[in-house]
Amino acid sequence: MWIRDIAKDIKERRVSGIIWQHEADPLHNKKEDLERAKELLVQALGEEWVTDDPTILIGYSRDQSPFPSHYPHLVVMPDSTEEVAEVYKIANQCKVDVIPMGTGLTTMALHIPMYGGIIMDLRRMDRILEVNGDDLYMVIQPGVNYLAAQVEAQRVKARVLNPSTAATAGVISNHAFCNINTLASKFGFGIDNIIDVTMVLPDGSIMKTGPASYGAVKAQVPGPGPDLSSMFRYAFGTLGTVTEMTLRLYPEQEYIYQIYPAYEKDDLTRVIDVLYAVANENLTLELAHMQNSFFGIFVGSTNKEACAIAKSMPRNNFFTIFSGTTMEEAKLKADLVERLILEMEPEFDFLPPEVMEDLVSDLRSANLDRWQKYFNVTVRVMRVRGSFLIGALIGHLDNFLEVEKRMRESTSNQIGHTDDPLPPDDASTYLQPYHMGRSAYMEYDLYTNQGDKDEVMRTFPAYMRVMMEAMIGEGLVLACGAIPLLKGMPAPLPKGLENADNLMPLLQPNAAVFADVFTEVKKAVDPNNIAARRWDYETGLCKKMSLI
């Protein structure tokens, strides 16, 4: 019987098995520095929550991405606020990085290292320390998810600001990233709902703010003074790890009426004027407008579901929920918006429920109470594909007329079209108005198969050249920031122009601005470079190019 030389056909194949080395002549995560932080994490945590066990470390690697694996040296899961401090103390001591982890669902590799060293994962730190259901604020750890978080507040009579993410997403770390979430025309975007963070810096010194900071009662508006709640968002880890959140609670409502506003061209010139049109009555709960194709994805639970969603719909449709102390009140405000939108543009169709059941009968996963559930009280997103590349774009509504039409050519240019129910090129336009249209949210999804490494390289270009058309031709911003993972990175530019650094100041002109504070401010508050170390300061650089 043949046996196989398993060690031998490894060695002749050349499979390298797990990088423990990520750079040439590292000043951090040297091997002899690893094992003297792994001898001081046990002796800080305990044995159980210390790992440099492969078959662990290989589950930190990836995640719901298209981007490739780095492997972390070690994984610790601190216990408290206290031991996430300590965790930071002993990355300085030992020059170690650390990166932190809520609950490890992100599709932009957020949590996967560059460059080894220790993934501090939060998910120990799950509990809801308070809930106050008068005062309507919930004090929360990192671990916490939406689903955990909107069950404790519906025992008050109360709810969480729903965001475009799944359920299992920590709030915390959503908060951190773009946190778009709906109630939009009336309550804003989810960091104007901070009252009040704990959070330790990447010195292990610990941080309170807003009413934490001096022991004032959780009210509805921090202060004194300038607050500094919301500094770690976009930071994504470069300036610490928030370890405890006050975040503002709603009222449940009582009564809720949703009508169905339809538009069939596939044309966003009427859509958007009538959008901005209904938030600025700030008559709806909830608004937001979806093509067919995101409607699919939102709604459905298997590629065959969201494709027959999408042929069902017409292409442009409205989320327009209401609520009232009673059903009449949450009607008439339906029938008031009803007229307005007829009254601008009278192609809008009014879909009856009826209608909308009938689109979606043969579909057991599919129905309006679990649209409107997904929508106003439950969180969704449904990855049907794998992964997705979100482009999360904030301007104002009038802007994205042109910065949708440049985008989509752009992405069929790079991708190419098929005939397909939900085609490569179809990136699923999602609206939403802000602050009753003030401002407003635009989010263009690639979704791509993780399987499929043509697709994704496909793909990938198609999400940067789309991105930088939407930034460039019409000024809008990126909803998930971009400083702290730009800064310093390597870029095939002309000469002169050899990193993103000098990028950005083209692509949004104030950039340069912020990179030079976020600068700064990084190199304050972590003087050893530890924190989800991304760029040196010594040369100004990233070592490797790409978005993780």
Partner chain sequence: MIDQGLLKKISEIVGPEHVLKGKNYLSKYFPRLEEEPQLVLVRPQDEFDLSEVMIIASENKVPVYSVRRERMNDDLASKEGLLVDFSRMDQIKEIDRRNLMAHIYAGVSYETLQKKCLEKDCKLLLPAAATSRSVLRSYLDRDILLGSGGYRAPNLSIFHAVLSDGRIWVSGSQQMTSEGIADFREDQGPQFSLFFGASEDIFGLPFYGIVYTYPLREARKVLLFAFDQLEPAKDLAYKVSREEHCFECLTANSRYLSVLCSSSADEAEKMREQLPPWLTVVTLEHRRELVELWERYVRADAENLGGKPLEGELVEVIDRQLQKPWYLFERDYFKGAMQHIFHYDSYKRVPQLFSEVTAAAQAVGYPAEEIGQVIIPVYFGGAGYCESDLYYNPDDSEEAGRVEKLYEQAYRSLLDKKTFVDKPVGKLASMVYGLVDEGFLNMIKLFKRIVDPAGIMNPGQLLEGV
Contents of the next structure:
Amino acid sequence: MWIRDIAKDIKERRVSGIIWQHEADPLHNKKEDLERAKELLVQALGEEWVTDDPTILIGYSRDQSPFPSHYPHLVVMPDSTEEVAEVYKIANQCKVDVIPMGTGLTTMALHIPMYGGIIMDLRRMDRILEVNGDDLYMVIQPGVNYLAAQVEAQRVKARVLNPSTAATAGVISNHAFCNINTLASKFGFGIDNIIDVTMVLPDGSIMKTGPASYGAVKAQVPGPGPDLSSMFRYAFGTLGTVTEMTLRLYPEQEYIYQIYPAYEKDDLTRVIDVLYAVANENLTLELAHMQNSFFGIFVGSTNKEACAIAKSMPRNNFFTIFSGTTMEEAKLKADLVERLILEMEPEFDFLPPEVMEDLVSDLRSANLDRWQKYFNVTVRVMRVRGSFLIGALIGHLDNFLEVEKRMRESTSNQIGHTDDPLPPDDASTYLQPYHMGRSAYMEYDLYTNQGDKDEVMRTFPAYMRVMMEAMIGEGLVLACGAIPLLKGMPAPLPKGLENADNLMPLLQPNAAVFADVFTEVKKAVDPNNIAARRWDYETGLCKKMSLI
Amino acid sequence: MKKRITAPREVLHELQADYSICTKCKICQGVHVQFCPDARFWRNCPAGTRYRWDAYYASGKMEIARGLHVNEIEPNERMAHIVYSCMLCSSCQEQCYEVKQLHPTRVFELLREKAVQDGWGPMPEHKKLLEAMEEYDNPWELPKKKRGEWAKGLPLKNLKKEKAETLFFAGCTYAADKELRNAVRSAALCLVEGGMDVGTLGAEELCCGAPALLVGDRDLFETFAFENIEVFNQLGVKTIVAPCSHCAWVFKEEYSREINQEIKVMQISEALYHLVAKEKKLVPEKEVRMKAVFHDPCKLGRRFDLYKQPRAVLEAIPGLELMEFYRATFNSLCCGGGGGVPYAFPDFALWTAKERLFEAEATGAEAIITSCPYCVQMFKKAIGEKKSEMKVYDLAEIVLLSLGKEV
Amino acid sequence: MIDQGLLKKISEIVGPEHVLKGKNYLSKYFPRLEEEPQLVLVRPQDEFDLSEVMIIASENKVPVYSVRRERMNDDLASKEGLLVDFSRMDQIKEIDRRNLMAHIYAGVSYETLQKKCLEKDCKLLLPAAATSRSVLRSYLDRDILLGSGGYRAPNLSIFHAVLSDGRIWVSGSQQMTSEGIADFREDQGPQFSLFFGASEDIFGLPFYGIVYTYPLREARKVLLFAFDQLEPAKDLAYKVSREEHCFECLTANSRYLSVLCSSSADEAEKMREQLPPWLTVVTLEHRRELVELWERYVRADAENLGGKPLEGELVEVIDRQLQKPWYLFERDYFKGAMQHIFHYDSYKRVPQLFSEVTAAAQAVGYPAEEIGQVIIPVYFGGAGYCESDLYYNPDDSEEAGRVEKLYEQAYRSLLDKKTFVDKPVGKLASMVYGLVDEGFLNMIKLFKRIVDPAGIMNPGQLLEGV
Ligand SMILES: Cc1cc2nc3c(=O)[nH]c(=O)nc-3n(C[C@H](O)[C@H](O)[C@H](O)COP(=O)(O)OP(=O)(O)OC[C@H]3O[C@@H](n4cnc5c(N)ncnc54)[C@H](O)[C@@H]3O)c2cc1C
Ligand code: SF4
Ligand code: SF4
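Now that the form predicted alone has been shown, please provide the structure of the form predicted in complex with the partner chain.
Let us now look at the entire complex, which starts with that chain.
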């Protein structure tokens, strides 16, 4: 064979030689309907902002999860609430699914169009419509990301509760999904920041909530009457798309001071006690617990360096930042917390700032002074092996003690050890108190190589096992709306119990009431089931799941 | 037909470990967050900013590379547009590498090479440039006899005839564009004023090959590289100074494998840095009163970390108030002149230049100073188009002004 | 409809002594009852009773109203239906000091719970304008709380409510897990539970909930600053709350404070004489050293704004008052009745908006200096809760008429100025809901249809007149 033919030969031998094809759908996304939808969308949004070109579609086919690519049939970029409404109207007319997309960073393939349809990329709507530092709010469109929002907020001496994710993450879509952040102990997260929204419902009608409902002053509190502003949160696009949101801002005091409490022992018992106490004090602006591996990853500029740092750092570390109108105030708060910690547990250490500064001296992205402005480096967790499987749980801090132990045991059993300081079985844990420690978020990251199917196959079952153990064994909940994610999930059970809807009342009656109401609301606002279709109305089943 | 070399080279699929684990984190879609002082200026990727679809950003192009690799998609017109509207400015890589250690811009360079190999690249307008390179030894169809014209009257040696320590390699753009003449002459003169023994190749200078490499024609690039390397190695020079950041880029990054290891390659801003800031052989004394921003050319800053050198030179100029762009140094936004984009998509290139000009204006500066012929050209076009009062200078022009000299 | 058979069934569930009819029993809720009321009072003992009553009511399409305030709107008394009173459901299930939460039933009052909390080394945030003694009710209604300057809202984590068909709606993490595991307030899907807040129970009857408690601090300091004018007085409140230098914080006029802190009209008049026109109250709570530092800052801020520090007995009086829940109905003593105008707005606009109210007062002939006014910062000064109290003699029909006119006129001009009213009821409901977005109303109606298809849950109580 001629050498030049080898490449051709390999290409022809490949199994996947075509664009990922969606299974023919009897109801939605039919070829002729898609063609008509495209025509109408072009009329509504202009040719530039509607496409079915595979080269564009591929950009929306995957995220960091190990899910295989699923292409949308069309991608559109509306520029206004009215255009979003048009998209929904056309989708209804043509029975084509619509999934709104902010940035697609959910780690769970939530915006990936499992059934195809239209991806509505909202990033053209990227205007900050108003920012008010005195009254602590900002009105934004869904294309506004944390990068722009935080800078704008700080300009007016305020700040947004930025999650530890890519700064380019959309603020509204992050509020649709999580917004876990290191300020959660003091200020809260997600739901706590939504003052009002303008939302396009799946039938194309528009709903304005809160102060926006009658153009009132953005007065921080919900109303009038029932608070509808967070209805989109954990709805995953099933109830429509938010096109404008008033985001609560928080005061930013002038001075910042940081201390580095650390606890050498690999035991969370005392760590949790101390974390409760510090959260109760409510003196920290930012507060989180992080295992050494996290610190290593954030601070090391390569995996090798990360491993070395992780090894040299104490096992448990607190991320504690204090603020004040004077340095005296910030330092006094830090001092009081330091004394409290030592009183409770003399074995806690405080790393000298010079050590930390030294660790990060070569880095741009982990400049300590700037961490409080934007703790952006978490995205590094994906560097370890390409992507990560995230165990995101909510519970009382106390309950995490047992959970963490069991999770670690079962990951080790499932994946096995290596002597790598960041071994695949040793997930990094991080505890994030919420509202002064009343509840907390626990993140448990397993690193896996998205590009290596063997590794995915090894890590994924471990992930599923630890999550099931935590959720069923320990009764913890996912830090995101589990019900829409589980709804319609097929269960390998006898007739009558073949999906999670039927199972739910048996497992958890409380969930069933909520799930019923959710189903009814969904059917009422979206009779054609075009908005982020997750399950079929007729069968109650979903064929594919993006949940991992 | 030129002589070609067939050196071992990198091919796209060797970077599979990069593009198949691009996790769509989209860090590459904005400037470094901790260094973004103004919410108006958070965007870093001209292509993504202009065309908006994810595929135009690095994250999308990484996915295209993956799709091609697994034969999931086929090249088409849109793909060519996406691949060739990338400025290869490395801003995405700057962000990505810092946290993920991937090399998106390198992937895109190799994607272009793949496009050329597979026959769907470069763009027709690029082909014209490449043909000109074959015919004229430069992409601008500059006849050989006019190549050395820029140096008329300058006290420079002809290296084809006599020896000198330093080769001043003007590059095709400086040699061809009359509007840049003052800049290139200033650069050469500064070296002479600084006491350097400078010669040129005059009419014998060939293209460095960068335009071919930019658009993915590595074969053609290598024919130029081959010839240039042979010449350079025979000249006996100790230093090569290139006023053009693209020439300097290929000399440093590509030629360095073959070039005589004793030869030191410097871009003009490095040379000026030595003469002005380090060795103080040039002492700028005359006031140059202006408020100016320095625009970091992508191939200078992000490619070689040459951020402090031009700034140190400017700081030594009396009267000059050096300001910074909101997006400066590693966060710098491309001028629109990168990646061969101005030839295939001039409107988009100009749009980008206008974005950057808007930013310069927002800083309150009166002038943009830079050190790359493409940057100067792009800013001039944008200024003309926007009827802006902004002035543009090449770094060497300012140095010469402050020496009280004229070209 | 309610016939004897139905009453018998309900009596079998809750016990005949808890199914009551007649003025005697109902005047507790409707103090001005004239005619014999139609409502039947039902006092379930627990959620099982409640749920069964609801099933019967829904089978018979009998409207069910709930006791939502200490004093209910008189119009309601003449309606036919059941009136559910939660007073028997008054158990405190747990005070979880470690997780700073109290698990309580709807019948638990502020007074009872606060006492128990203090025994457990923690405390509740108390309301500044509650209409019910029930903690759960008050928190669900999002009543303004003293301490909103220092701690962010909300203070309700999870609640349980019975739906019209007897099913139990459980909010937050308990949709998936048992109590005690997470007790986290977010729904496990779209945040529908927030719909129940300030909904006048049209979706369901909340009977149980988990509320936040707060740790007791080492030191406490109450600072009072006298001002002649509102402007600098409210600026001080804004500043201390924006800078996080307060726990409780408010600015009030002498009329407001004198009525608040007294128990007879005479006492109130006397006290008023001792008070400055405007007083800003700032309390500080934390470790001693921090309280001392903050005190320095607050005093300096006050001085810069021309505030005169007040010491002595008044400090104790105010501090005592701050340890109690503030109920609106307790201010009736002053002239027999009180109407209050409340809204939230930007701190900057407060003086302008207060003068809208005084202007309306002048227009109708109500003495403007008799209006009690208070501003309480929420969310670090992001907005201020503004309240204007109109005291009047309900038996003086002329005065009552003037107050009614003033109330309407003031609200009309406040709404013209786009002030925010967070939970309009009664006449105000029709004024506000008449203005709001149709999509918003439609969603409320849709949710109502879904959770209460028969429409028996507090019919006509929320979107009155819309
Ligand atoms: C490395 C890494 C670290 C992370 N760390 C954190 C962290 O610390 N804290 C944190 O909170 N998150 C974190 N995340 C998660 C991530 O940032 C969020 O998932 C993300 O911000 C959600 O927004 P998105 O734009 O990615 O959502 P998308 O995927 O675009 O959208 C999420 C869901 O909401 C829907 N949706 C999107 N826009 C709208 C809209 N306008 N209206 C209605 N529905 C909409 C979508 O259909 C989808 O179902 C991390 C992610 C990564 C990869
Ligand atoms: S190219 Fe790099 S920064 Fe951009 S999405 Fe991919 S991994 Fe993230
Ligand atoms: S090289 Fe520049 S233009 Fe190309 S994708 Fe990266 S940032 Fe965008």
